[in-house]
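Only one chain is shown below, in structure tokens, and it's the form predicted on its own.
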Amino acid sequence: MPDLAASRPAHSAHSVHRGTDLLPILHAPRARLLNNRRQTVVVLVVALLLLAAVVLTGRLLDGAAQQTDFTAKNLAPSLQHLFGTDWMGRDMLARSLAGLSTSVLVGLLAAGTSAVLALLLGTAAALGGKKADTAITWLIDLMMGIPHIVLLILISFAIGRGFWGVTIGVALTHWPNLARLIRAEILQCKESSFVAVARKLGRSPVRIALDHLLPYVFPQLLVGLVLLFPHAILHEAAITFLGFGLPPEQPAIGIILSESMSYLSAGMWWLALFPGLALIATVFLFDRAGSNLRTLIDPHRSQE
């Protein structure tokens, strides 16, 4: 007996020692998770601030982007003109920023309208009964079966092109994927236990939709809205480049790239290179903002 009693304190001390050794191991994943989330928030905030700076700077330089100076035309990039000048002496940095600002505004309006359409149609398909679901699903399949750029050109040309023609065209062609996602999420949410409990408690369908279904799909809607921006910007630049978008007198990346094609053979490479890189950088910022926002909102990706 004395031997057993003497051995217990040593065993207890060994257990405590092992427990203290395991504490750093148990807390390491939590610390790493918090650090990852902090980095994700920082990247998201920086991307949004840079995008806001692009829009604000472009609006302020809208007048300078259209000023001509024939004494300084066709200048290569320098300290005075970082992006060079064009055949009319216009500063390409000012024109690029003004064009990006216009593209971002088109993307914001088009993506916002498209997200609202997706929410309305996806909700109607999931909650409106079999006939509504069949009709909206058929419409989604029809829209997805037509190439974006072709339908976008037709809508923009029919409305009269210009700023609103492009915006409406982009908005009417980018909702199907998000609508299908929202429909699937609401159908899944309808079968959940908390919705069943709400029905048994006598909640009306409207209250269930407002209190449970819409909050359930809001994270997917927000992420889808942000990720629609890059597509909207690229498609706006594409149809403007083809001549079916914004008018030539309005600074836009598509117009800048289209006009620069006539001068590349003369060695004026900067007319297309820097505006193109600026467009790619803006799209990349939107993509990074959307990816980081999805990481923060999605419960599965937030654990990475």
The other form holds:
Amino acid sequence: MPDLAASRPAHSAHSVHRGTDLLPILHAPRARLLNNRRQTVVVLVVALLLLAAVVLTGRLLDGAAQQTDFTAKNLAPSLQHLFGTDWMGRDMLARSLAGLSTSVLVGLLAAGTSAVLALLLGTAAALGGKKADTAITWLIDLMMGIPHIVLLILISFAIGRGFWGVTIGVALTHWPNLARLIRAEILQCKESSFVAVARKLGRSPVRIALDHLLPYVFPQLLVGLVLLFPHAILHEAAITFLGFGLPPEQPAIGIILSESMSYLSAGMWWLALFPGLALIATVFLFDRAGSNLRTLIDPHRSQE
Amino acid sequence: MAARVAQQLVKFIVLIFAVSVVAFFLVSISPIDPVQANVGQVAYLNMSEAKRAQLAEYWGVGTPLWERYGHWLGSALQGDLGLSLRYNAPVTDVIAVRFANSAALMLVAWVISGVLGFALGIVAAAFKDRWPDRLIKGYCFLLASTPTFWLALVFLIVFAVWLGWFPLGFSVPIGVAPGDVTLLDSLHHLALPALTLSVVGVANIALHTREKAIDVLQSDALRFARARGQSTAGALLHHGLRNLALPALTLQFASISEIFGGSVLVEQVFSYPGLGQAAVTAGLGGDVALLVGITILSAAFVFGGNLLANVLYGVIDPRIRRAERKENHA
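Previous: the form predicted on its own; requested now: the form predicted in complex with its partner chain:
What follows is the entire complex, opening with the chain shown before.
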């Protein structure tokens, strides 16, 4: 963004002329090219664009990803095949992109479902009376007590493998943290004076929920959703890698990496390196976007 | 103190019981036909209808869920978790052997990642917004987005395939009698999986410690210590370390769940014969008894860690000790 740099005031010195007298500025933070707000917006836009691009190219390349070319197998990365080719002559770039688009789809569905579950259960715990609270808190403790991967193996065993199996499994395992957060937020809001005033003024519980509680938890929910997404993708890849997720014929990063294990000792490092890097880039971008969004939205962190 | 421990223990037992119910329920609704999964495709097709029915009855296909669970719980309380089909041995035996392997791996990773993460967090806070801080922060953020199994694969490529420093997998050399395996051999095979797991575990604790250390550095006590002429490092050592160690310890105990999950993936990459690999084999092979056993053990491991953290907190932190004493007097 060149115009941004140009529009910055030229004097970032420690004093400015204002009229005739010289005012010393005691606190002069270094001027930044992008402040946090702009940075967040840029990261979010880039992340969303990348998401759209990955899903689109992944869909378009689905044919190319499956296409085998036995005259061009086991090729190291070159200009023609940026990520190299595998033992069946499939282009690894096309395969990685197609795999990422599947991952993104699973991630979106799972993170969305998980966030809705967290909102419902967190709200029910906070507002549903002592019994509901105890039951849901127990459920959260229980879910957090079993390691995610073990729970995912169990769920995949229970409902079968494949696209929907993974999506449901990841959705069912990721809500507890967010639910706990939402419960705490709502409890805090419920005790606040503005809700007490609204109640005294005769507002109905539904109106209070819609006008006061929902706006109160919405930022947390949004941030939670954005942060759940990369997590969901990572767990999808992990469970697919172990053999419990997507079926082998579907292009997926987990499948690519697990298949690459048989070829690593033959020195075909590109089979594992690049698809993994593509996954990390996607996850990293969304993780940063979510964290920046939190700093921006969360009043407790607005001073950072 | 004793009352608190007892209360935690009761919670522990009830939670383990709940985990066993959930695990049992989940494996029971599985679409995988136990008869078909256990005798294999070919044998199943060649089998007579009567034989299939007989086996179905043997695996308890007809009996209702609660009856089977009661049966299982009855023997589980006597220490019998059933027979593992894949390993052809009692589940308790399989788990005992595998747990020893996994425990070594997880313990090493747990200690290294904890100490390293703690140190990195303090260094980052001491150099806040300067290049060491940026470097450590960037490293942690990047690591949080890295799939454990991919890092394991990269380490495998670099250290085992290219450099040849470490073996490609397994916990002991192939073709050597169990009696001839030396401790050095075992450590040699443990090194790479443990390294992967430690490197991944650092991120969380380092970032957390950094936040806390920044708070501590801005506290009045630290400002006064530095005004007296103490160096930043000295002030942190004398006034910050105890404050910082407590939350870090809690976090590290809470991260046992993640280390367990990571070890499942790492064991799979390195063919390391631990619990995680057994869980994957059990899950893929329809070994219901083993899967339930491992789930319960992993949950006990995680809850046990949290329990220990709670108890340790009471022992180390004088504020909690005093609060409890006051409660008892009242």
